[in-house]
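First, one chain by itself: the form predicted alone, in structure tokens.
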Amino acid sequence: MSDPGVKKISIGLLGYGTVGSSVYSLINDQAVEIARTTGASINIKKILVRDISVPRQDAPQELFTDDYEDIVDDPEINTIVELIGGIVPAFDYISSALEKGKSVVTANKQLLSQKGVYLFQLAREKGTQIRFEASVAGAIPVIKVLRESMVAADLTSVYGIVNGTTNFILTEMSRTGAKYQDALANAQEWGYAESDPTEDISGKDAAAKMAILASIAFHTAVELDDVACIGIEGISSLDISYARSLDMSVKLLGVAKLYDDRINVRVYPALLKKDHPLASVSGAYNAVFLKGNSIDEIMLSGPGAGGIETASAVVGDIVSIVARDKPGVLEDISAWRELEFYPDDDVVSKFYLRLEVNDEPGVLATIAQIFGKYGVSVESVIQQGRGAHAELVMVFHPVKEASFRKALDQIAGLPEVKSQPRPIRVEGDGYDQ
């Protein structure tokens, strides 16, 4: 006979892929430990799948349904765990759950970065919770740290590696000398990249995560469309090789910074000095730096993806719901102020640039003259002959990005320049942006 004094959490699980099945296994395997820690009995009562006719050996067939109403209308189910991803139908499912006063746990970064403002407002109106630790950086508890431990840290920047797929690809290119397409194929073979990797390699996945992190860190609403992103498709093995010769490595970074009470949030490839802590973060690992006026810098790192890692964050959110009956500002993004955005053009950045040009006298002087016209100062130049053409690799002193882009637009139109210029930012090189 069950103890009437024990709190019971009945879960409706939406989705039973790699993460969903791992959540089911974790909850069952750790039931005793969870009960001992929380004083609550947690069970998964129903699981939403597309096709209930497919046999599944690791969970009883009677748990599965293909009708969401079976879950959301069940009065015993008080928590919905959404792991189906995407916007449709996840938005409708979560909205319906909140309307009925049910708590929600989700790992859906795209949904939160596009519809989060509405969903968190709805949760507040209905007096319930949304937990979303698994939406960013897998098992790394960066959201919990931001919302709770850093509440008085007066944060000024949040930046780091927040996409494991691209970090694996760039690591492979650096480690083996592989070309981009070969490294991507390896990532797909090892299960680090989807068959359609567009969301990862374009930077959109990282942009959604940075929208969430920036919203929490700076207490202002940042949505996906507010985050400019550049992916890694344009990074070649030549860039990796030149970076190595400069004692640097290439990483895809998400960067959110405060500039005089205005924010700038972006995703882009960057060169980092080998002694920078992020430069040694390899494979599918993630790492996030938190910097503030009260804390200097804190780095959080660990596995950023994978079924069991993400599942552990989901279960942690379920436990947090048990521990906190009434929702408050720690349960949502808490956008209590409206900050303006700092223009990309006004950001001061340092750049690396590789140019393919005609190998003839005067070309370098012409290019340097154009850069000088816009106040762009060259720090170093490497020139490598390649038959009738030459490769110029240039590193520049910090400059306003608008000035650099104006110079680059003019240089790109020169007849002596034989390929599209591909600049890469240089981060963490001893100057303060």
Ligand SMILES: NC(=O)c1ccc[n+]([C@@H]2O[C@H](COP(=O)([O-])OP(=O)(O)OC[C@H]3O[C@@H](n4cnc5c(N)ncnc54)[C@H](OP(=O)(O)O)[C@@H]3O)[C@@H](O)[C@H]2O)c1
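Residue numbers count along the first chain shown, from 1. Here the structure is a predicted model, which means the values were calculated and not measured. Throughout, rigid core stands for the largest set of C-alpha atoms superposing within 1.5 Å between the two forms. First, how it differs from the form predicted together with this ligand.
In the core-superposed comparison between the two forms, A40 has its Cα shifted by less than 2 Å.
The two forms, fitted on the rigid core, differ between the two forms by less than 2 Å at the CA of G85. Superposed on the core, the two forms differ at D344: its CA moves 2 Å or more between the two forms.
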The other form holds:
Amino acid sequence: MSDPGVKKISIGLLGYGTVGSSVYSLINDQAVEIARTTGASINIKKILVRDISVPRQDAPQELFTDDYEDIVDDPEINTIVELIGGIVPAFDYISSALEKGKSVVTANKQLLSQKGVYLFQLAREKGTQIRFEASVAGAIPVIKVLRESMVAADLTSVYGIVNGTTNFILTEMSRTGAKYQDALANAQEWGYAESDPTEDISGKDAAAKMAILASIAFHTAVELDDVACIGIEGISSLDISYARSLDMSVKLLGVAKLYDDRINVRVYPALLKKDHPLASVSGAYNAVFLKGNSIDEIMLSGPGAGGIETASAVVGDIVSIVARDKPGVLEDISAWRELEFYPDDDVVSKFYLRLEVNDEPGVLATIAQIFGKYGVSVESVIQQGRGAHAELVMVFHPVKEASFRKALDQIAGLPEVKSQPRPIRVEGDGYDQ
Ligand SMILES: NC(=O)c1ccc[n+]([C@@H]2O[C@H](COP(=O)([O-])OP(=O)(O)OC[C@H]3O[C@@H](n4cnc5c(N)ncnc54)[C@H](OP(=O)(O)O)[C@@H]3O)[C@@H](O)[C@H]2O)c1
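Return the structure block for the form predicted together with this ligand; the form predicted alone was the one displayed.
Full complex below, order starting with the chain above.
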């Protein structure tokens, strides 16, 4: 029996494709965590698809309908999650949901970049909300940061890599020297580009996202048609190779910038110095830089697409709607988990170690033997003479910290070791921490 103290939120899900089906799974898999955070139980009551005769994974068949009225006129359903995409019929569906005072969550960048202003106004008139975190940069919470955390940031520009497909293609061209057409074919083969990639490679997808970002960042209406865009079709492997010899990378950038009180929003390929943080954003990742007079610079980066990643942003929006006007989980200590602490000794880390030792035969072998006894394996070693002493610089494979420390205690006690060993952890090397 359901807990009578728990509020029940009924959702109408429109679309059960890549993102829609992931939202369904995520809401069910994370039900306990969502209820703990919001104090509400979220239930997907109905799902709209075109053809209900097709068997769908995970969700029971009786949830599916091909009749939108069946969802929007259901008085129990108070939140509509639109994951169909495109303008028709999504615009009509969202408009009618807002008209009826229902909250809306959408990932639809095309729609927002063309009809966003109308829909925001409608939501306001009807005293309800429209949230759209997943419409830009997938899992990265850039919209929430812009609309809530950056209100006093006095933003001057928002720019970055907001299209994963083109970033994947440019990264492949740079990594392998591939020609544009071959890198595109690889992206299609590996599922990073659609069979018709026009929206992505022409820069239009990025332009739609930049229109949304610019509107939220600068509180002014920017629509898709206001954003001039150049795609990556004209970038050749020669450009990529010359950029490399200039110590630069080629990236497709979206840039929204204030010039005094005027705004300029564009999408274009650009050369970036290799030490610029955006230059190292590779593959299908996205990253957005926020620049403002009160914040200097903030960069947000992460997966820009993908079913479950995008679904995570959609569910975050649902939680924001449900949790509105209530104290959050942070203020409600009774809703906190009581996690046990994981011991430092069991954490697996990589280490760098510089050891000052007597410059005599057999020292390295003695030290290596002790490390071996504790299961610590050496990844690389440099030995350098320093007069009467020698310096051993070692990097180790990932190892439990307790084992490493035990080996080190024993090594510190050797007469051949001349100074206290001081290991430093090596991070960001791709192993599971
Ligand atoms: N995929 C991503 O990684 C990603 C990332 C960020 C944002 N988004 C956005 O998320 C939205 C959904 O994308 P997706 O990749 O999940 O799309 P998708 O896989 O093509 O799924 C679309 C779903 O919508 C349903 N649908 C389409 N037209 C419909 C109509 N006229 N009436 C009723 N149902 C209809 C389809 O039903 P049938 O199954 O019956 O055909 C399907 O279940 C889009 O706005 C997209 O831009 C996607």
